[in-house]
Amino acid sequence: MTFVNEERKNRDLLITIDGPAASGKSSLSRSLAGKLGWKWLSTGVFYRGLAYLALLRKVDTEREIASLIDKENWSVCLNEERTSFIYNEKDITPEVYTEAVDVLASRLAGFPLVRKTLRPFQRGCFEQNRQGLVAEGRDCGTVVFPNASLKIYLTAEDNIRAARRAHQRGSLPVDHVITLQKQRDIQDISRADSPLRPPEGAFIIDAGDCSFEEMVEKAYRKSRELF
C-alpha cells in the first residue's frame, strides 16, 4: 500500500486527450478538468491563433507563418473551462472560431517548422501548471506529452462526428462537413511530422458507443484510479 500511494504522488498530473475532429474530445477534456479541478489546454488553440495572425498579416509559406511565432505579441490563457487566445493584451478567442481560421488552421498544422516551434510552448502549458493539467489535440500523448500518466484516445463513427460538429457550426449540411471531415483525417492521419495516432497504452473510448454523460465518467473513473 506504501509503494502504490508513493507512486501515485510522483505521477505528473497530466492527462492528455486525443482524437480526430469532432471526436468530442474538447467537451470531454474540459468536463473533465472542471470535475478534476485542474486546468485545460486546447492545442489546437494555438494553431488557429497562429492562423488567425498569418491572415493578419497576409503571409502563407511555411517559414513566414512560422516567424510569427517570435514575432507577434501572443499568448495562451488556461483555467478549468476555458484556452483564450491573448493577442496583444487582447482576448481574441472568438475571432479564432472561423471558417476562415479553420481552412488555414488544418492547413499550416501540417507544416513540421510550425509543430516544431509550438511544441515548446505548448509543453510550457504544463511546466505552468503542474498542479494539474488535462491537455486535449491530436498529438498530445504521443508526441506533445510523450509521458503522460494518463493517455485517453477518443473515436467515432464519420457520421456521428459530422452531426456533431454541423450543430456546432449551425446550419452547415451534415454531407458538406463529412466530406471536410474527411480530408482533414487524411491530412492528420498522413502527415510526416506528428501524424494522428492512438499513443501506445491509451484508455480507448467510443465516443458513439455511450452518452457524453458515460465519457465523462469513464474518463473520471480512470484517472481516479490513477490519482
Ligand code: DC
Second form
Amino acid sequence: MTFVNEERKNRDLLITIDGPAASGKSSLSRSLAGKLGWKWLSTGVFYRGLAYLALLRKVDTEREIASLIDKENWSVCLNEERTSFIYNEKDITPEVYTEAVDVLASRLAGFPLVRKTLRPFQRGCFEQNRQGLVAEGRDCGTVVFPNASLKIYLTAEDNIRAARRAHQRGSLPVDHVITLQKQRDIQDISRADSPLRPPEGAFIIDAGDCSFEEMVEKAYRKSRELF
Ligand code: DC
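With the form predicted alone already on screen, would you show the form predicted in complex with this ligand?
The complete assembly is shown below, putting the previous chain first.
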C-alpha cells in the first residue's frame, strides 16, 4: 500500500491526448483539465502560430520557416481553458484558426527542423506547469512527452470529424471539409518525423461510441485511478 501511494506521489501530473484533426481532442482535453484543475496545452497552436508568421513574412522553405522561431517575438500562453498565441504582445489566437493557416500548418508540421526546434518550447510548458498539465496534439504521447503518466488516444470516424469541423467553422460544406481532412490525415500519418499514431499503452477512446459527456467521464475516471 505504501509503495502504491509512493508511486502515485512520484508520478508527473501530465496527461497527453493525441488523435486526428477534429476528433474532439481540444474539447476533451480542455474539459479534463478543467475537472482536474490543471492547465491545458494545445500543441497545434505552435504549428498554427508559426504558419501565421510564415504567411505574414511570405517565406516557405523549411529553413526560412524554422528560423522565424528564433527571429520573431512570439509566445504561447496557457491556462485551464485557452492556449493563446501571442505575437508582438498581442493575442492573435483567432487569427491562427483560419483555413489558410490550417493548410500551411499541416505542411510545415512535416518539416523535421520545425518540429525539432519547437519541441523544447512545448516541453517547457510542462516545466512551467508541473502542478498539472493536459497536453493535446498528434505526437504528445509518442515524442514530446514520452514519460507522461497517462496517454489517451482519441479516434473518430471521418464523417463525425468533418461534421464537427464544418460546424466549428460556420457553414462550410461537409464535402469540402472531408476532402481537406483526408489530405491532412495523410500528412499527419505518413510524415517521417513523429507521425500520428497511438502511443504504446494508450487508453483509447472512440468518440463514435459515446457522448461527449461520457467521453470526459471515461478520461476523468481513468485519471483518478492514477492521480
Ligand atoms: O490540432 P491542430 O489542428 O490545432 O493542429 C494544427 C496542425 O499542427 C495540424 O496540421 C497538425 C499539426 N500538429 C502536429 O503535427 N503535431 C502536434 N503535436 C500538434 C499539431
